[in-house]
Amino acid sequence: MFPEFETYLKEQESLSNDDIDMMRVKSIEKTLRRKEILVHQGEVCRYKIFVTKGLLRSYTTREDGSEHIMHFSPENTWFTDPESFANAAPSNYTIEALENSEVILWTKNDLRYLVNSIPGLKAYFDALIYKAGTTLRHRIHSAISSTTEEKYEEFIKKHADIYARVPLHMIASYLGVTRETLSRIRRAYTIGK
């Protein structure tokens, strides 16, 4: 797993080799199969997770049973609960493996000491929070102001990837509407074509 990390890491930012052990060390190797829940809503995420195999989500499960999904997190993806990983809070979301996956997994308290001993890392998590917080806007937008033909198809221009991997009905609760809705759409969608 950790090989996969450290290619993606070379390719993303220069850390030395010592910087690249020292993750190694405070990071922790998990394989999850699939459906297997890493943070069930109610319980405190308490790790920042990095995708190297497979596929995750984050979602909420209301009263009667419905999910919302939040979040897709496919390879070479960092993901956690942000809010619940820096408060200790419960987390409103479950994180779930959708594939048999490959996790590398790193505690609060050891993120903040790599973020602290390694040059050039608080920057590059800066900089990973800040193009979460423009994706999360432009997805807040687009919810707000796209109709749902519209969503569906920057859905799939943007995450192909994952469109080929999920069932319709998770892509209809990612996007906020039925199964039945988005089966039609992607009829017409289909036959427009």
Contents of the next structure:
Number of protein chains: 2
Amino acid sequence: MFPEFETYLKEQESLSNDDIDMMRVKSIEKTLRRKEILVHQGEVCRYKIFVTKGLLRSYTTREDGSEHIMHFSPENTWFTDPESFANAAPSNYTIEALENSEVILWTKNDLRYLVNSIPGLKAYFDALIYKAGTTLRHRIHSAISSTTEEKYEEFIKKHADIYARVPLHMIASYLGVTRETLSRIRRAYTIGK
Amino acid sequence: MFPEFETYLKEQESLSNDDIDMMRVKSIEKTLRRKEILVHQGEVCRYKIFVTKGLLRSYTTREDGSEHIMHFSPENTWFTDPESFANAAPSNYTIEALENSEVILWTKNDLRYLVNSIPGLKAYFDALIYKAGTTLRHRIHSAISSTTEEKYEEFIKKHADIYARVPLHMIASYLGVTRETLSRIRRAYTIGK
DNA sequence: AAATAAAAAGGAGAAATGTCCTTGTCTCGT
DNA sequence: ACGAGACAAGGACATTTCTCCTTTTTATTT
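If the structure you just shared is the form predicted on its own, then what does the corresponding form predicted together with the DNA look like?
Next comes the full complex, and the chain you just saw is listed first.
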């Protein structure tokens, strides 16, 4: 579990073995079964998460029972609820494993310590935050300006890996439409080649 | 123009007069008339912008001529196109003054120099980026999970200042619906008190 | 102050989406 | 390997939104 993380991180950022060891000491390894929930809506998301294997999602449930998926996080990605994690506030989201997964966790305090101790780690996370911001802005622009068909088409192009691994109704939920609408879009889309 | 900025910034972050002077030296003051465009779609957004007076917006224009508003930036807020600014890439957005406005500009190089020279400035911008991220995530969640009426209601509550200053068709554009739809929502909303 | 432009509301029909339902297939867990 | 549950597709109808249009009101400019 940690070896996969080590391999990945060394590709991303040049870190010494000592640096990696510091991160290992503070890390918590966890195995999740499919459908297992890591953070329940209303709980504090105490961890920054690195997914070494499998796939997580975060979603909210409204009063009427409808689910709305905020994010998919496959292997070799970082994940958390930033608002809950940063402020130790109850999370609006449920974080669930969609496949049998393996994750590494760090608490906020430990992560702060690591960022202060390991040169380059702050810059690494800053770059990730910048990229995440780009993605968020793009998703907003798409939400307000694209047709459902365009959103679907972009999703399967940009997230072919996720598309192949999650049920369609979750893609519909991520895009903000019902599964029936997505089904209609797909019909028209496949016929139109 | 700069005095307003100085007043604002000193409230936000404890900076020495020397720090402020450094920022002043690198700053570019600019006055914009209503409807004047600061960055055209396709141009590089070379500046990080602080609005001391007035109101800016960023928007895209699609092939069919429809406009989609990404952001409103009133006085005492920072603004730029992060993707264009960071990478010196052509911007997808047009940045336009909606009122006669006054802005202060810094280039990327100058800002990098300032952030490296002024203690606390990096942390200040980091905090702004975090808050912006929270806003973006909230807007996405709203886009995929709220009804148009809920989006409208939230907008006028959270952005009462903007609501009072921009035409309704721009709010519709920001929310991702046509002005006719917004008009209908408002009718139902006002009747339902 | 008058002339011009912009903004808002509303109507009517078309298109898209949501809702509720059934059916057939697939998949997962035991 | 089997059975229960999840998933996908599609039909039918209701609702929402879009599109195109006119009319009235409000702002802006000269």
